[in-house]
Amino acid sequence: MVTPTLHVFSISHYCEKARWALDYLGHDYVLSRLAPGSHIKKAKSLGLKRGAMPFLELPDGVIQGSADIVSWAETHGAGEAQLTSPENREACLEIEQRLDDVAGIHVRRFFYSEAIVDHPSTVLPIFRRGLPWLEQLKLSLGWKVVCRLMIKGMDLGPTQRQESRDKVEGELDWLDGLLADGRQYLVGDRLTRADLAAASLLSPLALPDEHPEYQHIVVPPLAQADMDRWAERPSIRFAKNLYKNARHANV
């Protein structure tokens, strides 16, 4: 049987959520870092219409989007390790679809308005990070260009910064509305899918030890400005203690 292949930037925390469902449902994958622009040549020779990461490689096809391979993941899963229940599954992806696309994209305008704009040259080593010595040269070679390139595209600047700020201090009031009852997890009494969810989308401004890919992230001046206001904060603790306690951990 072929192994599947999951396809990565090794910044993305999207990408980090389907790794880490993938991890702890005890899935054997291979791990492909990809370049910026080189993704996009990968995702057509596999048929996909769009680049978007991540994307799971399988003999019979492929799953693009963090949320479709998770749900991949908790289907195929061999062991015990679940990540919904049916009496959960409706309240755990309405709150994942909230993190995805809310708090998932804010969280990454707000560091790439900042790292991408103003210091473009820390941000190139964590995207070179794993990749074949060919790619990580045409990529150093190309970072400039790929700088514009994400700048347009993700709308990235000063303004838009301050305004994925503001994106990014909502949801995590809303979430620690919803811890301020004292819950372990988010829904139920057990790890699931929207804690994942959770975890994975905020580690860029959590930083836990855990994290696969994070000791090499260089975090610019004014988010980490931010990020020392919101340490305390009852979810950035909770995405912190779920790394912790559950990023290498299956059944």
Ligand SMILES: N[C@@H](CCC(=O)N[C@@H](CS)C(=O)NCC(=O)O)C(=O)O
The other form holds:
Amino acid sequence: MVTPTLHVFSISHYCEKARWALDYLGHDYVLSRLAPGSHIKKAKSLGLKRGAMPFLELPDGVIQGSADIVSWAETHGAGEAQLTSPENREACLEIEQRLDDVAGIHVRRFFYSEAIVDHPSTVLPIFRRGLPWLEQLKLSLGWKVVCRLMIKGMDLGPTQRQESRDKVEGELDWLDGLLADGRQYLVGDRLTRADLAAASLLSPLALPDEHPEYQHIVVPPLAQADMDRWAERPSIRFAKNLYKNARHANV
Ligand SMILES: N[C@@H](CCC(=O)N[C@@H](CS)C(=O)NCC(=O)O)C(=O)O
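What would the structure be for the form predicted in complex with this ligand, given that what you showed me was the form predicted on its own?
To see the whole picture, the full complex is given below, headed by that same chain.
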């Protein structure tokens, strides 16, 4: 049997969600870190219309998008572990979808609106992490262009930073509200994909020690000040705890 390949950007929290699900459910897979630009070529070579990462290359096709990869990981699980039950699946998917559509997008825009716009050289090392040396070289030479495309593609800037910061705060309020009754997991009494989604998509704010890629990430000063303010919020503590208890890094 051919081992699946998970194609990722090292920095991407959506990629981390898919990777965590594969790890948690005991899948054997090859991790392929790609550089921005090369990811589009790879996606096209696999017959995908868009480059959006992550995608999982299988012997008989390709699955794009973290939620669909988590679903594949669930139905093809190697062991006993599960990330939903028939009873809670709908509730988990609803929470995950909201996290994907709001927190995921605005955490990223909040971070990049400062990091890529004002401190682009600090972001290059994490994108270069684990790439073959020739890819590292090409990425370093093309970094200015990549940053320009990211600024345009994700609509980054100081006003946008503030807008996304407000959205992030709103989503932290929502999660804090869910956690206010002292529950250990977002849905039911066992870890589910809703928890994985929350923890991975908040990981750029929580920076858990167990994150497989963020050990040397550089946080720009405005983001750091917000993250210091948010550090004791239940949602951020929840993300950190989940990493500590359920993320066994596969670096
Ligand atoms: N909802 C999607 C979001 C995927 C996404 O936005 N991926 C970004 C990286 S964080 C990407 O690959 N952007 C580059 C592109 O689309 O070409 C998922 O959960 O996988």
